[in-house]
Structure formats: structure tokens, C-alpha cells
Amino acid sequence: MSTHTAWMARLGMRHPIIQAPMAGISTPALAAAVSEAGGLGSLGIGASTTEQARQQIAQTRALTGRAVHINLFCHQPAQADAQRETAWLQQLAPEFARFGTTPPAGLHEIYASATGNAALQAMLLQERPAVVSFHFGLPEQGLIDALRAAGIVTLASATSLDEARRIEQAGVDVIVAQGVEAGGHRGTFDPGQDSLMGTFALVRVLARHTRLPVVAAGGIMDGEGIAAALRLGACAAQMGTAFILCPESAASPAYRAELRSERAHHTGITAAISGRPARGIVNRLHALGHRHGLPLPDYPRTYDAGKALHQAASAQGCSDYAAHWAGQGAPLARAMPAAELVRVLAAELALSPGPAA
């Protein structure tokens, strides 16, 4: 066993497969099924209150005694900006009017950051999940130290070598190399400075220039993709879009239909949905954001507007504004139970040339 895979053995993982912690899509049933099948199941709690997160952890533990991974959003708190917010709401006003309503009077910070969140941090140290990871940057050093002292494995997303070095210096255990192909929110520490590196180039750079284990994330949909990542120096692959069509996910019927359609071939990155760059199936908000051409409100205040517009549209059967996050491998998504998908991925990996699983 190499030092780069020891952490996976410690967690009881039989396969180098991590189900990405997709906030709003991952569920206790999905996470438990993946962990029971020998991968690492995950819960994204960035859109949850502390009590909601505690309940999700409890529900997952009722389904599995195996290790499960909890992901935190560590963004800087949003700064209210009346000028930017008013301009964006004015841009969206005709879209609301399509559904006989008006934009909200103002925007709110609907999701709290884990950074500086004493209640959330205390809950995690009480519950002691096996794995905690960080997205959008790092929390305060005291939390990282406390988690590791409690025996919790820590991971953090990096989109560049600079971010990876900061993760290494902070004492985090594992780097998740998030390539530009990945669905969902970019994990950049500063959304205004994104190197847009592809998954495999990023994995190779981080494997060469850091000492930490590297998990590949972005565009990996099958065993052949996992094998390629392992050959380039990754110790495992984190896969999100691959699990969206599993019956255990919380994806809506409209979301599932889009992933099965021609639209899955068209993904793009936009900040117009949430306020931070994120890749999803291209929708009307992508075009509106491009047309706007002005600075958007901070994350997650922009998300407050996007969710209000989606709610108004979906009430009338329209999903043109939905956050259907998906990576560039979306056309390869397969619909099957999560445990079966893990078994299929492991079998494909075993048949692929490269390091043994």
C-alpha cells in the first residue's frame, strides 16, 4: 500500500471511487449506497442549515456504518451591493414578467459559509464524520487542526497549483484536483482568478509538484476515465455527473430528462445562476448573464434571484432557468442504482490498463 492510498484503506474503501458531494442532489440514500458498495459516498451541506446537516448525517448513519464524506462551502461572506443587485434584478424583470410576476425587492445571503460558522463547526466536531472536505477555499486554520485532531480525514478542492500549495501548507490530507470539465461550482479560492486547467493536466501538475495524494475530479464518467486518472498520478476519482441519474439522487424529472437528451452535449460555465462560476447544461440564464455584461451580485445573493426566477417558471412547467449542473462528460451518464454503478465502474477499471484498483 502506498502512502497516497493509505487514507482510503483507513476509510475502508475497496474502490478508488468518490461520489461527488453535490449539494441539493446528493442524499443520505445515495451516499450510503456508494459507501456500502466500496466507494466513498458524500453529502454536500453547503445549502443546508446546521440542523439540516445534522439530520442528513444521522439519516446516512442509519443506512450505513461505513465512512461518509461531508463537504463544506468556505466562501467569503457576500457583500451587499445595491447598485449591482438592482442592475441584475432589472435585467431579470422581463423574464419574471413572462410568468406574470416581478423580481424580489432585494436579495439575501441564502447560504452561510462554513468559515466562521461556530454552530456548524461545533456540530461537525460533535458528529465526527469520517471525512470533511472544503470547497471555494479553506476555512480558518483552527477548524482544520481540530478536525484532524479528531481523527477526521480532510480534503480540499484545488483548481491550480497555487491553491494546491496553500492546501498543503494548511495541513489538509488530500487534494481534490477539480478540472474545468467538472460540473457544478468551480472550487476556485478567488472566482476572479481561474486558470481553467483541464482535469488531467491539473492532476499531472499536482502529482509532480505536491506531496499530497491527489483525487481527480472533472469529466470522469467510467472505469476507463478512472484508469487514465490513476495512470497520471491520481489515487482516486471523484465523480458527480455520473451519479445524477441514479434513482437515489434528488435530481428532478426535468433534470433527468435533460441529462438523457441532446442538451447534455451542451454544458457551459456561468456565474449568472449563483454568483460564482459553475458548469451546467446551458440554459436561458447563461445567455442573460452574457448579455448583462456587468458585475453580478456576490454569491449566493445572485442565487437568491435565480432561485426565485426558477420557482416562478417551474410553477408553470418551465425549467429554462434551472441549475442543472453537469460536467462535460454528461452524455455518458448512465441510469442505474448507485451500488450497481459502483460495481460497473470497478469492473471497467479492472479491465483497463493501468495501476490496479
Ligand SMILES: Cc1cc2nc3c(=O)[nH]c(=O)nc-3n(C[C@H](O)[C@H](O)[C@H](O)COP(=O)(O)O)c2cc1C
Second form
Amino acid sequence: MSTHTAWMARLGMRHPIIQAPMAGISTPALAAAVSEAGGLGSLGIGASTTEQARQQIAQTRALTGRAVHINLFCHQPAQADAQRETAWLQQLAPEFARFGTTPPAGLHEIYASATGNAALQAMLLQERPAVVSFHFGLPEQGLIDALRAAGIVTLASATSLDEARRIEQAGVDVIVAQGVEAGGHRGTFDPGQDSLMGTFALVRVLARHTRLPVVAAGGIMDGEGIAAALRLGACAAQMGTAFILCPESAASPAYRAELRSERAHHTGITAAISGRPARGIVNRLHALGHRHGLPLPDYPRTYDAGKALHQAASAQGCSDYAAHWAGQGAPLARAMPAAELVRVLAAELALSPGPAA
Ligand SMILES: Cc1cc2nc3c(=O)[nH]c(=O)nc-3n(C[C@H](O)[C@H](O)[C@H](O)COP(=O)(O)O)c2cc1C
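Next, give the form predicted together with this ligand, keeping in mind that what was shown is the form predicted on its own.
What follows is the whole complex; the chain from before opens it.
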């Protein structure tokens, strides 16, 4: 067995398929169904408190004894910036007025980073999930070392070779190569320094220039896509958008309807929803961010404004400001139970030409 797939065998994975961690969208039922079906199911806890995360892990364990993957957001803590925040809230005021309301008086850091989060880190070392991954950068070295010493497989997202090298140097086990096609937040360490590499080139560069196993992420929607990623040198594919329409996901009816509509053909990257660049179905906030032209409040303070606006709008049946994250492969999303999707993906992969000998 290749040393690059040994970690998957250790986790009991029968297929090179990771259901991407998706904060707010992945659920214990989704993760458990994928792991039971022979892939790796994941929970994104970047928007959860330590207690909520502990509960999600317990709920998942009640559904499966197989490996589960917990994903952390490791951004630098947000800096309050009154000038930026006032300017952005003024830009949004006419949008709030559409729904007969006003912007919030101030913005808050609604989600804590895992970096420096002693309570969250202690919980993880106590619960010992089989896999822990990092997005938006790396946490302190002590956490990486402690997780690995506890026998936990570690993964980290890279959007460039430079980030991949930092992941390798930190002793992380596996690199998730996230291409610009990917749905959701860019994992870029410094959002101001995004190389915007596509999955195809990124996987190839990382497979050539790092020694770690590489998981491909971004725009992979079917067995043909997984086969292509494996051919490029990846050992597995991490897929998010493909799993949103599964009944086990937490996606709202409006999100599902958009993903099945013509709008799925139009995704774009904006920081105007959360404060960090993320790809989703294009909506009014994409245009507003573009028009604003000024630096936005830090992640996740911008998210506080976006969520307030979405709440006011959705109460009146409008989803113009929703965080409907989706990758460029969105029009290829299929609605079926997660276990069935894993089976279909594995069957499609088996029919695709394998990696060159
Ligand atoms: C709805 C949604 C939420 C996401 N949330 C997270 C997250 O919490 N943590 C993370 O590391 N990646 C997250 N991602 C990105 C995925 O890890 C992965 O890079 C992406 O889904 C791959 O592209 P695809 O959506 O085209 O399959 C999210 C993606 C989507 C679509």
C-alpha cells in the first residue's frame, strides 16, 4: 500500500471520498452516513461553541463507530475597526430599509477561532476524534503536536505551495489542496495573499513539490472528477457542494431550491458576506461588496452584519443575502441520501480509467 493512502486505511476508509466539513451545513447524520458508507464523514465546527461541538461529536458517535473528521477554523482573532464597520453598515443601511429595519449598532466576533482556544482544544484532546483538520491557517504548534501524539490524523487546507510547505513543516499528516473552484470559504492563510490557483494546477504542483499525501478539493462532483484528481496525484477527493442536496444536510429549502435552479450556474467569490473570501451563489451582497470598494470589517465581524441582514430579509421570504456557499460544479449537484451518493460516486470511480501505471 502506498504510504500516501496508509492513513485512509488506518481510518477504515473504503473509498477515496471525504465529505467536506461544512460549518452550518454538515450534520451528525450526514457525517455518520458518509463514514458508514466507506467514505470519511466530517463536521465543520468553525461556527459552533465548544459545547455545541462536543454535542455534535457525541451525536455522530451515537450513529457510527467509524472514523469522524472534525474541522477547525484557525484564523487570527478579528480586530475591531470602527471606521470600517461604520462605513460598511452605512452601505448596508438601504438594504435593511428594504425590510423596514436598520443595521445593528455594532458588530461582534460571533465565532471564536480555534487558535488560542484552550477550552476547545482541551475538548478535542478529551474526545479524540479520529481526524482533525485546520482551515484558514494553522493553530499553535502545541496543538498540532498534542493531536498527533494522541494518535489523531491531522489535515490542513492549502491554496498555494507556500501554504503547503508551512503545513509540511508543522508536521501535519495530509494536505487538502483547495482550488479556486471550491465552494465555501477559501482556506487561504492570509486572505490578502490569494494565489487563486485552480484545483488542477494546485494538486499537481503540491503532488510534485511536497512529500505529504494530497487531497483534492474544488469542483469535484462525480466519479469522473475523483478519477481525474487521483490521476493528478491526489490520494482522495474532498467534496462539499456535492453533498449539500443530501437530505441529511442542514441546507434550508431556499438553499436547496437555488442549487437546483439556473442560479447554480453563477457562483462567485466575495468577502462581503463574512469578511473572508468565500465562493457562493451570486447574490446582492456580492454586488454590494464590489460597489463598496473599501476594506471590509475582519472575519467574522462582517458576518454579524450579513447574518442580521439575511435574518431580516428571510423573515419576509427573501434570500437575496444568504450565505449559499457553492462551488463551480454546483449545476452538477445531485439530490440523494448521502450513503447512496457515496455508493454512486464509488461506482462511477470504478468505471473511470484508473491512474496511469
Ligand atoms: C457549504 C459549504 C461550507 C463549507 N464549510 C467549510 C468548513 O467549515 N471548513 C472547511 O475546511 N471547508 C469548508 N468548505 C470548503 C470545503 O472544505 C471544500 O474545500 C469545498 O467544498 C470543495 O469544493 P466543492 O464545494 O466544489 O466540492 C465549505 C464548502 C461548502 C460548499
